[in-house]
Each structure stands twice: as C-alpha cells, then as structure tokens.
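Taking the form predicted on its own, here's one chain by itself in structure tokens.
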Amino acid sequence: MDSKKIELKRRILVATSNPGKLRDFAGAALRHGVEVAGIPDFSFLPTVAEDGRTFEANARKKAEAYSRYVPGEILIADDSGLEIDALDGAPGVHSARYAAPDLHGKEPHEADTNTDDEANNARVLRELNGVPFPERTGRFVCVLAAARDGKILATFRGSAEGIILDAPCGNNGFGYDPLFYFPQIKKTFAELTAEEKSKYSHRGAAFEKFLDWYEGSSRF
C-alpha cells in the first residue's frame, strides 16, 4: 500500500465541541496528512471544570479527564485565550467567559457556560475604549496537552503577537479573531482561512510542536 495512504489514516483526537478550534487544528494538521476528529458523543461526557489559573493546567487538566473515555488513542486538549497589555492580561484563562459579568452577573470565573462571542468581544472593546492603538498590543497564547490513558504525554506552547482594533474586522474564525489584527501580514485572523490562519496563529503553532513531537516518536 501506498505510504501517503498509509500517513492519510492517521487520526488525533481532539477534546473540544468547538467547531471552530476543530477547523483550526484541521487546517494544520492538512499538511502533516494527519485526520483530526472530536471525540465520539463528547456533548454527552461529564464536562471538565476549567478552573485552573493557567492555560497549561486546564488543558492537562482535560486532557488527562477526557482521554480516559478513548483507550488507547492519543487525545489532544488545549486551553487558549487573548492576553492584552492594556488590561494587565485579561481577559486570559477567562477569555471564553469574559462577558459574564454582562450577561449573568457573575464574574467569568464563577461563570457555569462559556458567553458568546459578540458580547465578549464587546466586553474588550468597551475597556479599551480610547487607548490609543499603538498600546493596544496583546497576544493569542494556546497550550495544547497530549494524553494517552489518563497520562499526560507532553505539553505544547504556542503564541501570536497582534494589536487589538477598535471594531470588528473579517467574517472567518471565531471567538476574538475578528478584533486580532496580525502586523506581519495586514489582516485579523478573521480575514483568513483556516489553513492560512494555521501558519501564523497560537494554536497552529502549538500543533505544529505537537504534530513534530508526534512524527518523531517511534512510539506512535
């Protein structure tokens, strides 16, 4: 049989319901011939609480809890979110629920769901309000975790520098794409496809770690 068919059946599993990570990591893992997949009926698994106080402690966290329901397969999870200078870091590990307080009255970390994706970006906009664009730095941070039976393989950083704008810009992607303005190549993530955003984004770098770290194992 063919070797490139051979590399085309291997598949990682990924920890998330979110479409939109899923496309991310697809559109990297296409050049490696690499099959990503969510985990079979994950909506119906007991949910992880993500309550660690870094991006490397929740995805160890529900890389370890998940990958217990799919013996034998190595089970990717990550944690990721936009730190931003101006606002001492935030909203970071809180990123998926930085509009809580808005719209539940809560703060995000006693938050049970995620908010969605306008009002959390409303939420940055508003507390940005009138910094000026040069201090509007901030950077996308992604810590994805291997695990293979409950055991956590290895850990893999990955990160992107941008500056946040003042309005939404681009209809791809998801979550703070569209306020994540890339210097190096004039455009918001949201302005890309999912492999073109896979070259240059926190979570296409981490996989790319993964994926080098996964094609030089003899293990796998």
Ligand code: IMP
The other form holds:
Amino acid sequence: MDSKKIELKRRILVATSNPGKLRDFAGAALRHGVEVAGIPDFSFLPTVAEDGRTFEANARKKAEAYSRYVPGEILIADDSGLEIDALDGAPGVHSARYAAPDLHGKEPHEADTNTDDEANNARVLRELNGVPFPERTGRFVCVLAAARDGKILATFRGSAEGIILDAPCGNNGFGYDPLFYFPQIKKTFAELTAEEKSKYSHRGAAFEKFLDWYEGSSRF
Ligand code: IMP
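Moving on from the form predicted on its own, please list the structure of the form predicted in complex with the ligand.
Now the full complex is given, and it begins with the chain already shown.
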C-alpha cells in the first residue's frame, strides 16, 4: 500500500468564521503539509468580546476561550487589522468596526457588531481625503495565539507594510485588501491569488512563524 495514503495529515483548528482568513491560512498550511479547519459549529459558540487594547490581548482572549471547546486540540485564533500612520494607527484594533459611527452612531469600541467592508473602506477613504501618497503609509498586523485546553502556548506576530490608495483596486480578498497597495509586488492585496496573499500577508507571516514553532516542537 502507498505509505502516503495512510499518512495522517496534521490538523490545526482555527477560531474563525471568516472565509477570507481561512483561505489565507490554508495557502501557507499547504506548503507545510498541514491541514487547517474552522472549529466545528463555530457560529453557534458564544462570541468572545474583542475588547482588548492590543491585537495580542484579543488574540489571547479568543484562543483561551475557544480552545476549551476542542479539548486536547491545538487551536489558533488571530486578531488583525490595519494601522494607518496618518490616522495615528487607526483603525487598528477597531478595524472590523471602523464604520460604526456612520452606520450605528456609535464609536467603534462601543459597537457590538462588525460593520461591512464597503463602509469601513469608505470611512478610511474619507479620513485620508487630501493626504498625499508619501504620507499614506500603513501596515496590516496579525497576532496569532495558539492555545490548548484554555492555556496559551505561544503567540506570533506578522506584518505587511504598504500604501493606502485613494480608490479600491482588485476583486479578491476581503476587508481593506482593495485599498492596500503592496509596493514589493506592485499590486493591491485584492489583486493577489490566495497563495500569493498567504506568502506576502501579515497573516501568512504570523502563520509561518507558528508553523516553524509547531514543526520544531516535539510536544505535538
Ligand atoms: P478581526 O481580526 O476578525 O478582529 O478583524 C480584523 C479586521 O481587520 C477585518 O474585519 C478587516 O476589516 C481587517 N483585516 C484584517 N486582516 C485583513 C486582511 O488580510 N485584509 C483586509 N482586511 C483585513
């Protein structure tokens, strides 16, 4: 029998229902022969409030809480967002709710639901109106936390530096991807294939660090 057929693929569970994030993780996982999957029935689990002041605080909180639902398994959770220098680091940890003032009349930290990508992008464009390109620098940041049975095992950080455009460009990806121009390959993140995005993105970078740690560890 072909030994490859009976080889068990190692599986990492991810606490997300965001197909864009899962796609980013899957691209990097493929290169390492690891499988990633969402937590079964994730959308039925109680949500964890992302009220931390840093990406790391939120990633830890999610990983700790969700790992309790999958006993014995390694679970990763990420928190991520876009930091724009001309906006003093905003939207930052509030990236997913940046348009809350426009849609719900609430500040992002008071909002209890995410706002849609189009509205978030529209707010970024409005806030940056008139800011010249050399000053439209920013970065995507991702912090990944790995946990098992409610205990954090390690955290990993990845980032990607770019320029915020004055109009969307590209149809792939999610969130702020169409506005994020990545000079290294002269494309926005919304113009990348899933594999390219996992290679260049903040999430891909954090996940590669996680995979190095995971593979180098004899505990698993
Ligand atoms: P969270 O990590 O689920 O709390 O949400 C992060 C938010 O940041 C997303 O809703 C997006 O708006 C934005 N974001 C994070 N990563 C990316 C990315 O890879 N592309 C585009 N937007 C992103």
